[in-house]
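Taking the form predicted alone, here's one chain by itself in structure tokens.
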Amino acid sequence: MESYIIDWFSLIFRWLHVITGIAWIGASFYFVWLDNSLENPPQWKKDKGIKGDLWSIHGGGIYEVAKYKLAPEQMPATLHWFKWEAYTTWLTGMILLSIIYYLGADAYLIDKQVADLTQFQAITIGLGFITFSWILYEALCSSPLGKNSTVIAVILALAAVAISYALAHLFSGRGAYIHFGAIIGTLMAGNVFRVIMPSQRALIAAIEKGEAPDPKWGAKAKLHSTHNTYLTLPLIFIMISSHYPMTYAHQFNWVILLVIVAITALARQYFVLEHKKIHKPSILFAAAAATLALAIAIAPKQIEVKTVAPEDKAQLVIDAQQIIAQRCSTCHSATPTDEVFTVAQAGVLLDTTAQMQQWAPRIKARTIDTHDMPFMNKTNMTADERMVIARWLSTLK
């Protein structure tokens, strides 16, 4: 019953996390597009302090949007703020991290083949990385180096390399990826809380006092909003990465993570420029080529399997099915015996010969190509047993 209750909490907060994440990312994408799509307004609008405007159509209506350089002539009675999308996404993400990776640290976070950690040690290290990464980022942005975008980009890139390497050598592949994502999400939500919102409050306060707003507040908020723009696509990848063991379960998973972060940030650059009517399709082609090159580079090596003699086939089938029953069916069964996974994950059942054959491609991908299954190898499948399964799979072609 405890596992069932935890599953429901996981479902509810994952659902909320996705909903609020869509709202946050959607608003972020819209305002970046809006800012980059503004056109030079007519003189009468400039005289009112309008910096740029645009016209658009959506949902059967025509909209006119204008952005003031600093402040309007008179503040409107209602001013819409965008903050709770970011805060709620971060809060639900941290709750999910706690439910899945901290309460279930022994199952999801700790991989004894990577580092022999206790649950307390793993949680402390995870929270430490998230906290100190945010402190480092804040210190860099607040320092004189923060005024040089190239220098800070290089420093942050080097920090990302160090962090991804360290996480991959402390946690499971899934745990390393999700903590890298939690760091990115914390930086993004921190930008909203520590920079963007205070900047907007300072702007409003100056207007209400009848003072000229300090342009530095708007510039600072825009800088951190731009940072968030380039972090969005890498974060989305990490959110779905647990479905793709060829990335997190690879020997060089930390390198793969960094490459995908770079590729997705590059793809985002294409759209940012496109908003400004700067056409650079070469950027998108470069991102696509890099993705293809990565896919080729990390493709699983073909295992040399000895040809199975006809007279040995029957016994091989029996041996392979016994191994799957012993090592895999504890979780992937109509009646699982595993203490954590009380329902067959992903609906994969391996109770019968027909079911094993049905899921043969998945068995190959998860058990032979990536060694992602058994989960964390908690049933201690040996290399020899994997070879027996590989030989059996070769007879199904």
Ligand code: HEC
Given for the second form:
Amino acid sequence: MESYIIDWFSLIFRWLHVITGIAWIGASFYFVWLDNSLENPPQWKKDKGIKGDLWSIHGGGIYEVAKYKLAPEQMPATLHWFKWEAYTTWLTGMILLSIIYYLGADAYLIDKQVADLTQFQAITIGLGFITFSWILYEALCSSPLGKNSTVIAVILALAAVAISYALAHLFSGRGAYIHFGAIIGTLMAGNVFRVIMPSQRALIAAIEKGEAPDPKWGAKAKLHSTHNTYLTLPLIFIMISSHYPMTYAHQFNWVILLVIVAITALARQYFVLEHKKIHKPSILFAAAAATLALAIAIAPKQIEVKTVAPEDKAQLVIDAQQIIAQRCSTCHSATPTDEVFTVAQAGVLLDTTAQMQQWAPRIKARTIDTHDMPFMNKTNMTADERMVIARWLSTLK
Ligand code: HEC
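The block above covers the form predicted alone; next, return the form predicted in complex with ligand HEC.
Once more the chain from above appears, this time first in line as the rest of the complex follows.
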């Protein structure tokens, strides 16, 4: 019953998180595009202080957008701010993290083969990483180094390597990836909260007082929003990564994570330039080539299995079924016995040989190509047993 209720909370907050995330990223993509697509306005608009304008059509209506160099002659009665998209994405994300990975730490976050942590230790480490990463990032950007965006980028890249390595050696693969994502999400929402919003408030206050805004805010806001621009696509990969064990369940999952973060940030660079009318398709090709190289580099090794003599086949099916009954059916059965996973996980039933055959390609992917199943090897499947499964799979071709 308990896991049933938790599943509902997880469903609702995941749904909210996706919606708010779309709103946040959608708005930020839209404004980046807007800013880079502004055109030189006619003189009469320039006289009003407008520095760029843009016309568009959407949903059956024509829109005229004008961006002011500083401020309109009169401040409008309603000015729309975009902040709740960011805050609610972060909040729902943290709630989701707590529901899945903290309440369910024993199932999802702790992998005893990586580090034998208690639930309390795992949660403290997880929250500690998120909090300290944010504090360090803030301190770094506010320090004199913050003036040099290249130096900052190099330091952040080195920190990312250290964090990815550390997380992968403390948590399950999924747990490590999601914490890396939570750190990125926290930096991004923190940038909105600590820098982008205050700089906008300072701008409005200065305009209302008829003063020139402090240029310090402009530079700060630019550095932080540049970071947000490049962090968006990596974060989206991490959000969906838990479906792809070839990444998080690999021996070098932390390197793979860093490589994918770099590739997705590179893809973003293409769009940033494209918006500025600089066409560099080579960047996209480079990202695609790097993806291909990664896919080849981490491709599962085909393990050698002895050819199975026809007369041994019947026994092999019996052996395989017995292993699956013992190691998999606790979670993948019409009547699961696992105390956490109380319904057949992912709808995969492995009670009969017909069902085993139906799922054979996925059994290979999750048990032989990666060792992602049994889940965290909770049922202690041995290497010999995997070999028996591999041999049985080889007879199905
Ligand atoms: C402790 C519980 C547990 C055990 C034991 C377990 N699984 Fe799973 N399995 C899960 C969970 C949770 C999911 C859903 C999440 C996911 O897909 O990673 C899942 C999903 C799957 C999927 C569907 C996802 C896909 O890639 O199509 C397959 C296939 C699978 N498991 C195979 C196996 C096999 C084979 C074994 C035994 C060698 C096994 N599982 C043992 C918990 C378990």
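Note that the rigid core is defined as the largest set of C-alphas that superpose within 1.5 Å between two forms. Given the structure is predicted, the values throughout are model-derived calculations rather than measurements. Numbering follows the first chain given and starts at 1.
With the core held fixed between the two forms, Pro361 has its Cα displaced by under 2 Å.
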